[in-house]
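Just the one chain here, laid out as C-alpha cells, in the form predicted alone.
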Amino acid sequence: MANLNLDNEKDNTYDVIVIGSGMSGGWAAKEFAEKGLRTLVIERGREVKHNVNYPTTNLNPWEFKHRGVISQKLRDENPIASRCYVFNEDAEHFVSKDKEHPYVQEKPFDWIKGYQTGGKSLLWARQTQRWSQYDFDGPGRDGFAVEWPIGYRDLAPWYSYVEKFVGIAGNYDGLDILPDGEFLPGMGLNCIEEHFKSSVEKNYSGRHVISGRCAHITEYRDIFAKQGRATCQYRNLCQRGCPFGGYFSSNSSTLPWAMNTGNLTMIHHSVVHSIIYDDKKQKAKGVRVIDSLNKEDKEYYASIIFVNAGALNTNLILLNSTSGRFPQGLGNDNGLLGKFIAFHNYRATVSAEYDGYTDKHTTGREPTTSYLPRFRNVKKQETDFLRGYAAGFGARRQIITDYNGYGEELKENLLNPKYGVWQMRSHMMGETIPKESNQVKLDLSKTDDWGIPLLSIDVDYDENDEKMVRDYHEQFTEMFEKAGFSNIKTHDSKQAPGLDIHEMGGVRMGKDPKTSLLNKWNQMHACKNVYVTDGACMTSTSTQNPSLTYMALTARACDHAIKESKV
C-alpha cells in the first residue's frame, strides 16, 4: 500500500498547479507550459473546446426556440444569473446557474459566474484600457487604501508583451491618463460620436473622447495565425464563442497554445477544496480537489501554485486552506484575507437624442464603443468624493417600422422602415473604494454539495458612490447640452454590486505584510510559493475594465516564479 501511495503521489505531481482556466489562469498555463514546466490546470466546470462546444455560434435568429429570449421557467429558477446581460438563449449555457454554487448574501450581491474551460473569458466585454501611473498613485495619494507596491513602469513592458499576443485594436491617442499600447488598427467613431468628441474638446480641458480599445484582431499577424485565429468578422455575437477566434479568449488562444507544447494537463469537474500546507517545509505542497461528479477526494502536488479561480472563489479557497500554521486561512497572519473587496459602479446611465445628421446612419456592427477616460480627481482632489469614473458612449439611429394600414398600404409600410433621430447613451464605470467592511468570509454553518463552506458576501455601496453617481449625471447632462443633444434623461438602475462582474480584492498586494497579503510579485508574503494574479490581488480598482491588467500581472508573476525556481 505504501508503494501505491508513493506512485499515486508521483503520478499527481507537477512543476506548477494553476487553479482556474479563465483570463489569468489561461495566461499562467501558457507561460509555464511554453517555458517547459509540467503544468496542471484545475477547472471546476465542464470542458468547452474552441470551435467544438459553441452550440449557438452560427445559429440564425429564427433558429432559436424562443427567438433568443430565455424561458420564464429558466428566468424564475435563476433570479441572479438572469439579471446578467448575456443570460439569453444564445449564451446562457456559459453562465453558471444559481443552484450550481449557492452563496450567502449579507447584503444584495449578484455574483455572476462562468464555470467551464476559459471561465468568463468567453463572455467578457473585451475592453482593454491600460492603467496609468495616476491609477496606481490613487490609494497612496488619497489615503483610502494601502499603496500599490508597483507602478506603471513595472507593468508597462508586460502590458506590451500581453497585447502583442492577444491582439488589441486601438488608436494612438497620446493621453497620459490612458497610455497607448501595442495596437492593431483601431476602430473609428461615427458622426455623432465625432460630433460629441469635438464638443467636449471645445468646451473642456482634460476631457477626451476616444474609440475604446478592445481585444479584437483587426489585422493579420503571424502570431495570430499560429494561434489559429483570424481577423474579427464584426458579427457582434462574441458571447456565443467566436469560431474565428476574432476576439481573445482563453479557449481560442492561451490554453490551446499551452496544450500544443505537450506540457499542459487539464482536468475538469474538479472543485478545489483547499491548498495543502506543509508545516515542516513551511510552504504549500499541493491542492486538495473534490471531483464534482463522483465527489471523490484527490490531491495534486507541485512546488509552485497559482490561484486564479476568479476573485471571490480565490478568497474562498484561501480562507478554506487552514492548517496548524494558518488557522485563519493560508497566508492570513494579519487577519485581512477576504477584506477590502471593491468593484466597479455601473449603476448610472444618461440617454439623449440629436435631431441632426439626418442624411447619415450607421451600417454594420462594431464590437466597441467610444470611451471617455476618467477626468475627475486625476491629478489632484477636486470634488467632495474620492477618485472618479470613466464612461462609455454610443450612438445609433433607431429604425422605425410603421405597422399602420391595411393591404397594400400595410405592405408598403412594412417593407420601408425609416430611420428615426439619433439616440445616444452613456454608462458610468465608477471606481469604488476598498473598505475593510466590504468583505467575504466562510459561513461554517452552511456547505455546498461538496462539503465546502459557503462564501458569505458582505459588500455594499457607500456615500462616496452616491456622490459619484450624482456627479456623473450632472457632468454628462452638461456635456450633452453643450453638444446640442435633447431629451436628456438620467437613470440610476440601483443594481446590486456584483452585476458589474468586476469584483476585486480580498488578497491585496502591498508593501507591508502587516497590511497586505501579497508582495510586488503577487507572492503571498507568508507562503512564497503561492501566487494570486486574478482580481483578488487588486489593491484598488481604478476605472478601466480589469482583464488586461490581470493578464499583464500574471505574465509578470510567472516570469518571476520561473526565475525564482531556478535559484
Ligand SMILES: Cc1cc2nc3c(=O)[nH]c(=O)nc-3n(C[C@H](O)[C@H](O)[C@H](O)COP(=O)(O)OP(=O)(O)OC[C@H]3O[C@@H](n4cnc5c(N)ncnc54)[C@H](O)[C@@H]3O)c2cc1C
Given for the second form:
Amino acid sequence: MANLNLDNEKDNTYDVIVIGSGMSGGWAAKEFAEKGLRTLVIERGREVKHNVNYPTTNLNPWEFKHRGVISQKLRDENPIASRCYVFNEDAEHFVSKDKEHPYVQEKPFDWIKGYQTGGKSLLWARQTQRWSQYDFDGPGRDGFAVEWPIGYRDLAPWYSYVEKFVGIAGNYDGLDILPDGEFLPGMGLNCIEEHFKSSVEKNYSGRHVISGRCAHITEYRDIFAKQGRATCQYRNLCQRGCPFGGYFSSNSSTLPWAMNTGNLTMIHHSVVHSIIYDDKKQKAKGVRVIDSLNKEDKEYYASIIFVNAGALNTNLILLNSTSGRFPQGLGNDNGLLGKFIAFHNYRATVSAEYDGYTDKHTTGREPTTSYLPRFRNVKKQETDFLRGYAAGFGARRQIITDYNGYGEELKENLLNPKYGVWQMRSHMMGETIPKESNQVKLDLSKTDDWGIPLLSIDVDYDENDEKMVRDYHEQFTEMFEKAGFSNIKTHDSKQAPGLDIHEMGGVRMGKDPKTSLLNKWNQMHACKNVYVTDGACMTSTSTQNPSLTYMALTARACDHAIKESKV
Amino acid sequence: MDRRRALVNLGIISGGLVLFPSCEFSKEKATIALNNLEINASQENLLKEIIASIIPNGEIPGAIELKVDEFVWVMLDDCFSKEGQQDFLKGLNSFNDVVDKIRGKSFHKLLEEERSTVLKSIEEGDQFDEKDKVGEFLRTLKQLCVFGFMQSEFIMTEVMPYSLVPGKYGTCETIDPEKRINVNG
Ligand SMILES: Cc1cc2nc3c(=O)[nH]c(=O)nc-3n(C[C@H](O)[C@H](O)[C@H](O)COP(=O)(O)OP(=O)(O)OC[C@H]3O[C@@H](n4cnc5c(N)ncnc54)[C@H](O)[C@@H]3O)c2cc1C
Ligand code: SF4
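Having looked at the form predicted alone, could you now put up the form predicted together with the named molecule?
Whole complex next, starting from this chain.
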C-alpha cells in the first residue's frame, strides 16, 4: 500500500501546477513549459480544442435553427448568463450555465463564467489598453485601498513581451495617459468617429479619441505563423472561436504553444478544491482536485503553484484552503482575503445622431471600437468624485427598413431599405474604489455538486459611482453637442456589478504583509510558492480593460518564479 | 420528413406524454414536428395562408416558398414563454371569426387585395386584442415572418448577400446610389 501511494505521489508530481487555463493561466502554461518546467494545467471545464471544438464557427445566419435567438428554456434556466451579450445561439455553449455553479448573492451580482479550456478568453471583446503610471498612482495619491507595490516601469517590458506574442492592433497615439505598445496596424476610425475626434481635440485639452487597441492580428509576423495563427479576416464572429486564430485566445495561442514543448500536461473536468499546505516545510505542496464527472478526489503536487482560476474562483479556492497554519484560508494572516473586491462601472451609455456625411457608409464588419481614455482626475483631483472613466464608442450608418403594409407592398418595403442618419453610441467604463465592505466569503451552509462551499458575494455600487455616472452623462452630452450631434439620449441600465466581467481584487498586491496578501511579484507574502496573477491580485481597477495587464503580470511573475527556483 | 417517425420522436422528447394518434386521426395532425406545442393541421394551414398573404410569392420567392412558416412554428415552440404561446394560438384560433366580423367571409374566401386590407385593419385595430388577442397575434406573426424571410438563405445569398468572411472593414466609403442597400453588407 505504502509503495502504491508513493508511486502515485511520484506520478502526480510536477514542477509547476497552474490552476485554470483561461487568459492568465494560459500565459503561465506557456512561460513555464517553454522554460522546460514540467507543467500541469488543471481545468474544471471540458476540453475546447482550437478549431476542433468550435461547432458554430462556420455557420451562416440561416443555418441556426433560431437565427441566433436563445430558446425560452435556456433563458428561463439562466437568468444570469442571459444578461451577458454573448449569450446567443452561436456562443451560449461557451458561457457557463447558472445551475452548474450556484453562488450566494448578498446583493445582486451577475457572475459571468466560462468553464472550459481557455476560460473567458474565447469570449472576450479583445480590448487591450495599457495602464499608465497615473493609473498605478491612484490608491497612493487619492488615499484608498493600499499603494501598488509596482509601477508602470515594472510592467512596461512585460506588456511589450506579451503584446508581441498576442498581436495587438493599434495606432501610435503618443499619449502619456495611455502608453503606446507594440502595435500592428490599427483598425481605424470611420468618418463620424474621425469627425468626433477632431471636435474633441479642438474643444478640450487632455481628451483624446483613438481606435481601440485590440488583440487582433492585422499584419503577418513569423511569431504568429509559428503559433498557427493568420491575420484577422474581419468576420466579427470571434465569440464562436476563430478558425484563423485572428484574435488571441488561450486556445489558439498560448496553450497549443505550451503543448508543443512537450512539457505541458493538461487535465480537464478537474475542479480544484483547495491548495494543500505542508506545515513542516512551511509551503504549499500541491492541490486537492475533485473529478467533476465521477466526483473522485485526487491530489497533485508541485513546488510552484499558480492560481489563475479567474478572480472570484481564485478567492474561493484560497478561502477554502484551510490548514492548522491558515485557519482562515491560505495566506490569510491579516483577514483581508476576499475583501476589497472591485469592478468596472458599465452602467451608463449615451447615444446620439449625426446628420452629416450623408453620402458615406462603412462596409464589412468592425471587430473593435473607438476609445476615449480617462480624462477626469488623471493628473490631479478636479471633481467631487474620485478617479474617472474611460469610454468605448462607435458610429454606424443607420439603415431603415419600412415594415409597413402587407403583401407586395410589404415585400417592396423590405427589399428596399434606405439610409438613415449616422448613429453614435458610447458606453462608460468607470473605475470603482475597492472597499473592505465589498467582499466575498464562503457560505459554509451550502455546497456545490462537488462538496465545495458556495461563494457568497457582497458587492455594491457607492455614492462615488453614482456621481461618476452623472458626470459621464453630462460630459458626453456636452462633447456630442460640441460635435454637432443631435437627439442625444442618456441611459443608466442600473445593471448589477459583475456584468462588466471585470471583477477584481480580494487577494491584492501590496508592499506590506499586514495590509495585503501578495508581494510585488504576485507571491503570497505568507506562502511564497503560491502566486496569484489573475484579476484577484489587483490592488485597484483603473479604467482599462484588464486582461492585458493580467497577462503581463503573469509573464512577469513566471519569470520571477523561474529565477527564484534556480537559486 | 417521415411523419410517423416525427410523431414518435415527439412522444419521446416530451416524456411520452403525447398519445400516439391512430392512423385515421393522423390526417388532422400538423405535419411539422414540434418539441413543446401540439398543433393541428387546420392551424397549420391557416397560418400558412396568412403568411402567404403577408409576404406573397413573386419574382422573389415569398415567405411560404422560403419555408418561413416552419420557422415561425419553431420559434413559437422554442423561444416563446408559455403565455406568449397561448396568446399566439388564441389569436390564431379566433382569427377567422374576426375576419368574418369585418368582412362577412372567412380569410380563405377573400381575394388577395382584400386580404391585405383586412390584415391592415387587424394590425391597427386594438379592439381585437383584449379578448381574442388577434391584433397581438398578427403583429407578432408579422415580426417573425419578416425576421424569417430576411434571414432566409435565399435573401441572404441572392438578394442581400451575407458574407461569412467579408474582407477588410471600410471606414468611410462613398455610397453608390444605384446599388440596392444590403442590410447584411
Ligand atoms: C463577453 C466578454 C467580453 C470581455 N471583454 C473583454 C475585453 O474587451 N478586454 C478585456 O481585457 N477583458 C474582457 N473580458 C474579460 C476577460 O475575459 C477576463 O478578464 C479574462 O478572461 C480573465 O482571465 P482569467 O485567467 O483570470 O480567467 P478566465 O479566462 O475566466 O479563466 C479561468 C479558468 O479557470 C477555470 N477554473 C475556475 N475555477 C476552477 C477550479 N476550482 N479548478 C480548476 N479550474 C478552475 C475556469 O474554468 C476557466 O477556464 C471579457 C469577458 C467576456 C465574457
Ligand atoms: S474578426 Fe477576425 S479574429 Fe474575429 S472571428 Fe473574425 S477573423 Fe477571426
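Superpose the two forms; the largest set of C-alphas matching within 1.5 Å is the rigid core. Numbering follows the first chain given and starts at 1. Owing to the predicted nature of the structure, the values given are computational and were not obtained by experimental measurement.
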Worksheet item: Just checking, between these two forms and with the core aligned, does residue 402 shift 2 Å or more at the CA?
Response: yes
